[in-house]
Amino acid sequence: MTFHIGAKPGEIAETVLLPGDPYRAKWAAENFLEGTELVNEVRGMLGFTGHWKGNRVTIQGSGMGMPSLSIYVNELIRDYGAQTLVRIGSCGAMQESVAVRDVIIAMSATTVSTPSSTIFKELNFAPTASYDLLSAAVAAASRRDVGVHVGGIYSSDTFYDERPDLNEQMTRHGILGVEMEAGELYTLAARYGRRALAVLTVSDHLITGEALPADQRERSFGDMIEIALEAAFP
């Protein structure tokens, strides 16, 4: 057990899936693994350990923003031994050329900062995908019938965002979406040797201002779980 985990040594798997609700799990469990069994309850975070395709997998959620993300994928490396992890979630589109319910894979994650700001000093680390589950993914996501954009996110460090002058720049120079976690998720697995990606749906619009009815979401995300999966055991 750790602070924030009270799974017992053994029940995590080596490769977890990372929804930032924790009842998104839940269902992501629910409706994609077999045999699972609830490992993690601790503030609410819930996390389930179960079976696909005879592969095991834990879906942990990890809570908004990269300092809640930090938190959990810190503690899923260092005490439970979680080699790959991959973030399933919503994102706000950047391009037109993206639109409402696509997929976007994460090759890179831009950032103003995030937890590990103080680490790297005046350096400007760039935090990037695990190339092999990157690859994966795409492989993955041509055998679907969703659209699937491929390039650099945004992770912001704030949802209620006051600096459209910012966005403009970010749209100028082809980010595809902005979310909360990628980038610190990115940043810890390259410092622990670790495998990462972000597989992420398109849940709103930045630029036409479309977003899905909160009723729509989770039917909406089954193609970016399936990815993720496929990704992680191709």
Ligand code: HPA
Second form
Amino acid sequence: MTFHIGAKPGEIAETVLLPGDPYRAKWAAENFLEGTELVNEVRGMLGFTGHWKGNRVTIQGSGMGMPSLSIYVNELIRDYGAQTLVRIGSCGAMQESVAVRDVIIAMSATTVSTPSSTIFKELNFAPTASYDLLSAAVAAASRRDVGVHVGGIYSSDTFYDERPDLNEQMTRHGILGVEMEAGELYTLAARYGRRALAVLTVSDHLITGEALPADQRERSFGDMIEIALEAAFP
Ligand code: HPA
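Alright, leaving the form predicted on its own aside, put up the form predicted together with hypoxanthine.
Let us now look at the entire complex, which starts with that chain.
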């Protein structure tokens, strides 16, 4: 048990999928894992451990934003020994070439700040995905009928943004999409020598204003979970 995770020692798998939403963790565990057990419900941030094709996997909600994800990922790594951490979540598209429902595999995550920023002082650390996970995810995505983009994303601190100029600079510099968690996940994985990746479904489009209808979200989310699992267990 840690401050925020009630699982007993050994109840968390070495491979952890991290959706922001705890109910998506539940849905993913019910639909993709076998022999699933609830291992955490502290603060309603549900976590489940089960098996996918014989491989042990935990799916743990991370909450929204880097401060929340940082708490769960610190405890998963330092207290439970998680080795491979894959964020599965949604993002907003920042390029016209990216469509709603497409999948973005995040090579790097630009941030204004992360909970780790204070340790870097004048340095701009570049949070980067683990290449073996990234390349396996690209291979898995290319086997599916889904648009896929591989490149940089922006991990923002705000959903309701009072600084649209930051988004404009990101678009101008080729950033594919915006979400709120991957930058800190990649930074923590680098610090502790673990593997990390973010696989994201485009739920909305910052340029066109389009948004994924609720009835299509589940199917897109399913593609992303399978890509994440195939990347973790190629
Ligand atoms: N902004 C930030 N985070 C997001 C968005 C967005 O537009 N869409 C999904 N996650």
